[in-house]
Amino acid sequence: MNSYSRLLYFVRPYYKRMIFAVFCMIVAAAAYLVVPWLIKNVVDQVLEEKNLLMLNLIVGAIVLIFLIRGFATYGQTYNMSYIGQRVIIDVREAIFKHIQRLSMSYFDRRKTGVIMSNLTNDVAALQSAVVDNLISFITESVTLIGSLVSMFLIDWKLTLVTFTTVPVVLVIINVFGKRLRTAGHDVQGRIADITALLQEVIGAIRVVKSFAREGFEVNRFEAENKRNFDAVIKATKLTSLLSPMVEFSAAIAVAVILWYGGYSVVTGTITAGSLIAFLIYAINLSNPVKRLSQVYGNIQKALAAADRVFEILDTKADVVEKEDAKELPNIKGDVEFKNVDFSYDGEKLALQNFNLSVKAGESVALVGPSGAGKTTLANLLPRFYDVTHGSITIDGVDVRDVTFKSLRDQIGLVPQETVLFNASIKENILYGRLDATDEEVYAAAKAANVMEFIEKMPDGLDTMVGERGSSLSGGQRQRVAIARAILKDPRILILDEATSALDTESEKLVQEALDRLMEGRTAFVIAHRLSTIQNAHQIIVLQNGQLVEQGTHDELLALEEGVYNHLYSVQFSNKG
């Protein structure tokens, strides 16, 4: 029950409401337990002794008891629902905050849809464990204990006879509980797979349609849906079997009570009212046992979701801040890579013995075939990953010795695949610096050539860009991203093939904006089109994670057998 105890940790801030809710549950259950005693008096005193005063008192008591029970039921339901909703919100926020702190490697290993499922489906499944099942657990436990005590008070021998079925019920619950936990894991996993598939297909719907693969994707979805159906049916079968097996055990107990109790009434050992009251308590006993078995099964399934949730919360970041990490002061922009090795998987090196010194204000172009290590360098500088060996310093300060925020606040990234949020153009630019004024946003937009297309839009900077910027063209999205970087005003820039996917006209406008952005800043330019980097202060040629050539455009082009010369010749001949 470790997962459940951890889940209850989230209840602790609301312990006052919980105490009151538990009190209401006890009152509601206790009120129900009084009724059989009243019925006993009806049979033994009202019916046999014709006592009308007792009849009036019992009727009045029943009305009062159920009035109290009604208020108690309201109190338990409202407060537990409140607590349940708060716990779900707190758990979801805890996961989201933790995910924000996890390293990029975590997202490399996980499908986006699975992470989304953890935050939605898995967390939602916890609510039943916190609210509905907890209410049932406490209420039925009070009813169970109260019924047992009352049965002992009426006839302890008959109670011991009833207990002969308890070991059988416990064995059944234990066996089915383990299987339900496993089945619950399978169900939550299948739901996550469906969510991941949906996210993947909807995100790539243009590709799906361009290849006319709608039928293929429908078949994939149907297969995942079928696997989910099979998992749910397996869990349902176990739940459906558990309840009747417990009920059958309870029915045997009732049959024993009827025979032995009836015999005791005939022989005068107990009264008829006592037997009726005992039977009611026995039924009260069987119902809680049955419901508790269902609750146990439901909690086991919910804990399968809890296991997945806590697995995320227990995941440690690969890249962490030092406890004594200091703030990186305003930098000039001198960058040095010293004997840097790096591996994504701990085996194959993506960078090997890499050395590079860049002075503040210089532009460095990173060139090489796919997989050479260009993007890896861009990921290491802002500490998305940590070097396996060696060091990276900025103005002589190791990036591992400073806080993430102070480091990344001074590094701007313009990726090849521009990511915009489903907000206005202004809000997307403001993401670069949230406290910027309207004038500063306008200036950044103008510098990035955003105003060139903004002026044609009726809502101007307040135009909504759609999901991932879908209402804008590729060049427009890229210019908004550049405006965001200009507003951030970083000392170091990383341009990850920022113009490779653009047409000639868009590339010209974007390149103009990039040139303005790079002025006076240290810039690392990952280049696909070599024509865009001819004016770089240094061009670094990478191959298989190693620096194989270094120099200016003219110097590298002069190396007739060089890698850069070959790459340039291939691009030039393709254009021809």
Ligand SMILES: Nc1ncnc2c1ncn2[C@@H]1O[C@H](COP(=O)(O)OP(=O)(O)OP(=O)(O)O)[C@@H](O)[C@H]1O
Contents of the next structure:
Amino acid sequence: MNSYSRLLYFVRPYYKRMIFAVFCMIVAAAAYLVVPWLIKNVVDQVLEEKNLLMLNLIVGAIVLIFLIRGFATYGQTYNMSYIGQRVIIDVREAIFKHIQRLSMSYFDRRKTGVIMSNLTNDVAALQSAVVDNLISFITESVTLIGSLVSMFLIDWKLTLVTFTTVPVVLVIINVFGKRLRTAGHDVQGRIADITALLQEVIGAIRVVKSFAREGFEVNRFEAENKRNFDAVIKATKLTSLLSPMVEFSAAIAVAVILWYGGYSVVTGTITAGSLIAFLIYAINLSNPVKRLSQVYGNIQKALAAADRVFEILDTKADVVEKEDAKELPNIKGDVEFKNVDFSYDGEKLALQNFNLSVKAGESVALVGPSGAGKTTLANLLPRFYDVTHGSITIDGVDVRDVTFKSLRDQIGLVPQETVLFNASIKENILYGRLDATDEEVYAAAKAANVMEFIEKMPDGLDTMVGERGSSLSGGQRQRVAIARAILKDPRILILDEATSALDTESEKLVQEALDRLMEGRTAFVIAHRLSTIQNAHQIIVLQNGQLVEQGTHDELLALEEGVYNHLYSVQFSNKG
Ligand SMILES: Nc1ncnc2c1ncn2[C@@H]1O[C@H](COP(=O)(O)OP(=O)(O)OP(=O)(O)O)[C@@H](O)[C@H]1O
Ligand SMILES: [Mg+2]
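Next up, the form predicted in complex with this ligand, please; the one we just looked at was the form predicted on its own.
All chains and molecules follow, beginning with the one already shown.
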């Protein structure tokens, strides 16, 4: 029940509306309860005693009661839907907010599709828990209790006889409820798997097509789909078994009442009208029992969804700001890595005993084979991950002692895989500094050589770039990302293969822009193409997470057996 009470926490802001809605539910259900009582009077007083005044009264009462019930039903449905939608919005927002705060490692471990399914399907399941099930729960409870009380008032002995059947029903509900919850867990999990697969395959459709793996993917999808089907069928089997079993036990109860009640009328203990009213109450009773058992099943299913939603909300970020985190003051840009060890998984070290000291305004080139740990280094400085051992300081301040915003505001990152938002080029550049003027955006675009390809586009800077920037070429995307960093104007720059997707001609142009950008800033330049980094103040050669060589281009080239010398001669001979 823990999840349910947490869910109610989201309902709390709307408690006034909730109270009114519950009031409407009670009125609507109570209105219904009066009807058998009216029928009893029709039978006993109008039909038996030929009382016409009573007939008029009863007919008038029926019209009035159903008018009230109409209003109450409207109030109940409208307000509950309102609350349900508000809760959905709030929960979704809470998840989204929380996801924004989670650390990079969370996203490394999760499939995007599963997170999306949590945000859509699971939250929708919560809404039905709040709205439909709560309405049913309250309405049916009122009907149940009201019918019970009425039955006792009519004839308590008859009522007791009827209830010999109840324990059986309760046992059935209990057993099924538990199994339904497990089945519900399964179904939602399978749906999330399908979403994840869809998301992955569609996202990688180029790869799929280029390897002609359509058939393979279809098979994979079919298998996933089949698993979903099996899970749904298993849950459906349970749900569809539950109702008939409950209904059958109710029918037995009716048979018992008919026999004992008919006997009582014949022997004159109760009136015919009372027996009819009693029967209607008893039949009405089977409805709430049946519906409450459904509600119980639905709530179990919704709780499974709630569990998953709260699991996200309960996930703690690995990398968190300290309680007393300070603002990092405007920095000069001295950076120091001291005895840094880092591991993504807690086992394999991606960086090992790494030491590096960079003075403000210096540029450092990071080279080394793929997987050496270059991007990892770039991830540690903005604190996407925390070092496992050692420390990283900027101007002598440990990056773990300052707020994320003040740290990241002063670091510009052009990542290895440029991702643009589905917006215009201008908006994508503006992402670097939201309050920049048009002139500043234009200047940044010009400096990064964005203008050169934009001029051929009819909408210029307002050209939309498509999802993830897909309507631009790789090199064009990179230039937009560089313009974004230029606009941000940070003291520390990290360029992870920022020119890798450019041809030699544009590379030269962008390199100029970058050289201008790097001037006077601390810059970390990661590059496979060594031609771009020869002017760096120092070059660091990484291998298997360890620093193996360090020096200027000339110094490293002089080491004849060195890694850098080897890399350089390979690239040089390739060109030749
Ligand atoms: N998110 C991650 N989770 C777990 N391991 C990772 C993660 N990112 C990188 N690694 C591992 O850490 C090591 C260093 O990776 P890194 O991305 O830093 O290499 P790199 O030097 O940037 O290579 P490249 O030149 O190909 O970009 C690799 O062994 C890689 O498998
Ligand atoms: Mg890399």
